[in-house]
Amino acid sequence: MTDAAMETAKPVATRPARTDFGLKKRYRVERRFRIYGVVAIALGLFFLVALISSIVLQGISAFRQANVEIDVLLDKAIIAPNGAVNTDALMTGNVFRYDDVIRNAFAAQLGIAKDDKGTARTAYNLVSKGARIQLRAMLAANPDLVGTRQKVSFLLDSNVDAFLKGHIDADIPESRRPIKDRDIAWIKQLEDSGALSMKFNTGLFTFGASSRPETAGVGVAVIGSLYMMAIVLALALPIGVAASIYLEEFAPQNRLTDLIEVNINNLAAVPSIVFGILGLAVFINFAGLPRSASLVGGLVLTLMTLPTIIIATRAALKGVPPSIREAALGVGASKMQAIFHHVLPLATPGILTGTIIGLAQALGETAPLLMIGMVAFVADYPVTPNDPATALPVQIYMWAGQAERAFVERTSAAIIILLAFLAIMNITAVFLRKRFERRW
């Protein structure tokens, strides 16, 4: 038999037949349902990208400033017309003595004739105006010096710093723009010479509030944050625990324990801004304690942090297994040494972790301290608690106002400086928590 005989031979079964499922249109419809994920997250990450990056576009020049190195006589005449060379003379001496100073070695500088007092008075505008205190306080602090002939590193004024970033086109015309054709000329002459330089912008971090973007900086900002974080931490951190210990451990099962736990959680999702209310009703209204200060705002703050660090707490000791406990209750301790000798302990990672996030909320929150006036205009370090301060993110809203460019370009920079603090918060907690988890 051959094999083509068999072919013909075999009693072929047939399949049952198929039911159409619509599969082809069923399956455009999967492949377009999963795009619409892929494409929010897409566009989740393409919003956050957009945002970092603007920031930090905007705000890397600002951590560059052009500054002038002149040579400077300091003239005993000038400076201390009445022969007192000394600390307080110095201080108490009227301040414009040192534009005189300045002015005559700055025209020197770029060739201007000694007589010419328009042309050096112009030609001074290119200097910051801050360029007398900072001179001030040198002579202050080494009241030797005056007499002698010194090299002397000045900021430039803000117009020319942002014209030497490129921020300002010299193509427009000269009636439009800040920095003149003449001026130009200068910036050139002292680049060429060498008098000129853009150094790293540590006025940025040093200095107060300034009306004059080139002598304005975060210092005096960041003093009033840190501050705030220390009562915040002081505060919300033992209370935070204190509660929670209660709440998990030893709260008995009614309506108080329901109240408390509904409006802890009510607690945080309450607008940031009714604390500042609470703030400025109780602490400086009822309480009588100053407006601006930094003890009102860790207060506040305090409050705002707590429901975030109670949350986590708990969560921390309630990861703790109840074997521990029993272990400890076993051997004859009581429930409070059992607790705060191996349950706490055990949970420390996670309350550190909760800690350290509820601390970044509460550094970059806004609206709670306008409420309780630290919108304001705070030039000096707070030394107390209780003198007027600021905090950076009030700092970045208040630069926000101002319309110069150079004001847009450090606000940023501030905003870059409090996100690497948030980020550095926000990784340590990261570590924390990856270092130290536990698996039971």
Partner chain sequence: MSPFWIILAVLGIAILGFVAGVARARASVNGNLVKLHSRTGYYGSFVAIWASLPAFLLLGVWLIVQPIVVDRAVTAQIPDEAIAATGNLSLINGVVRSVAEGLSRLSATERRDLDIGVVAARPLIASKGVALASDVEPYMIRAADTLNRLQAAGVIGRTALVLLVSVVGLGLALLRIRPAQRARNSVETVIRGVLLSASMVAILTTVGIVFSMLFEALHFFSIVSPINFFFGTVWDPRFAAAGSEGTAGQFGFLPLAWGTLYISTIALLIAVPIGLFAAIYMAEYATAQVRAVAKPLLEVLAGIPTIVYGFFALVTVGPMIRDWIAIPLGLGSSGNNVMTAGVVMGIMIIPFVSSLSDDIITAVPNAMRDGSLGLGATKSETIKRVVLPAALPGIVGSVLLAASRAIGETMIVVLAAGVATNISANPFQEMTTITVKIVSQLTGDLEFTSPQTLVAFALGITLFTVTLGLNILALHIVRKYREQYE
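Starting from the form predicted together with its partner chain, produce the coordinates for the form predicted alone.
The next block holds one chain only.
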């Protein structure tokens, strides 16, 4: 065999077959993506915990309030100088006479001489100015107490309350703090005598609007929010479910229904303040309904919640298998019977979830309520939905604009209360979904 033939017979070198097809690179990309996802979740949880922690740390102190219990002589000569001791006379008389009664008792508690009226007035500044209103209400409810001596617990001023909670540092110069050295000495004296105590702040839940932080509460706002949620539930749920059933089960597929569906989806994304402008124009300017009333607020929030309920209900109806409808129709049920007896009960969990989520969204809205005037200073509880009222988010907005330090903790406390309501509503939605959910 020649050399040329031998060279021709040599095996040709081939490249090794590729077996990974870039798997290592794809695995690296997948690992990086997982890391990005974990980092994103961790950042979200970090900011959530930071937000909630900030709110709780600032607002938890508002659930306690400084009180002073003093022995008060309800002097008839001061309270009823004309001799009339009845509910009407006590409520309509000069309210500042109750200041004299409390000031005398407080001065005696601190051991201040009766003739030292200037010092007594200075010391009385430690007590909340709402004390006279409290004493008047107590005597009007029971006029027989006039002329007796009673142990009465009064709220202390917001600056005293802030000092006792550590929000005011006693080490800074006296000229730069609202609590003076003499005030601190009196506070120490009250603590030593056992007259001063920190109690659970029930007034935070029962009081209405007030310019004094220690007598300000969310009671009126909670009632106003409950009225509005009741109106939204009574109107939005039946209207939204009825509209959804018609659009999903009965409406013909044409341009008109397509236009309606597009508009419903668009309304769900419209800024809430637009609904406030609509409510102002239609319900107040045109219909003549009262401003700052829960009725108007409920109607505006109903318009805002309807798209959410309609979309959620239609999704729940679509989630019911077609076989349920076909089986009902196959045994002789009419279309309406098939829908209301079979499809609607199976779609109930989704409908309830969408409704509660819509209510939770409405509960936290502020902008539309500002447009219809629900920022009024309302101190009395609304009896009907037509009475002036405010709402929890609006109350938070108003307190956030106050300059006093005590309103900062009340703002955070009101946010905690609002978050508690939202958490309860969302937990209820999950519970109802699990309770009525059926698997097939």
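Positions refer to the first chain, counted from 1. Predicted model only: the values in this text are computed from it and were never measured. Think of the rigid core as the biggest set of C-alphas that the two forms share within 1.5 Å after superposition.
Q: Could you check whether the CA atom of His341 moves 2 Å or more between these two forms, using the rigid core for the fit?
A: Moves: yes, 2 Å or greater.
Q: Align on the rigid core first; then say whether the Cα of Gly37 has moved by at least 2 Å between these two forms.
A: Yes; Gly37 is a residue whose C-alpha shifts (by 2 Å or more) between these two forms when the cores are overlaid.
Q: Given a superposition on the rigid core, I'd like a yes or no on whether Phe63 shifts its C-alpha by 2 Å or more between these two forms.
A: Where the cores coincide, Phe63 shows only a C-alpha shift between these two forms that is less than 2 Å.
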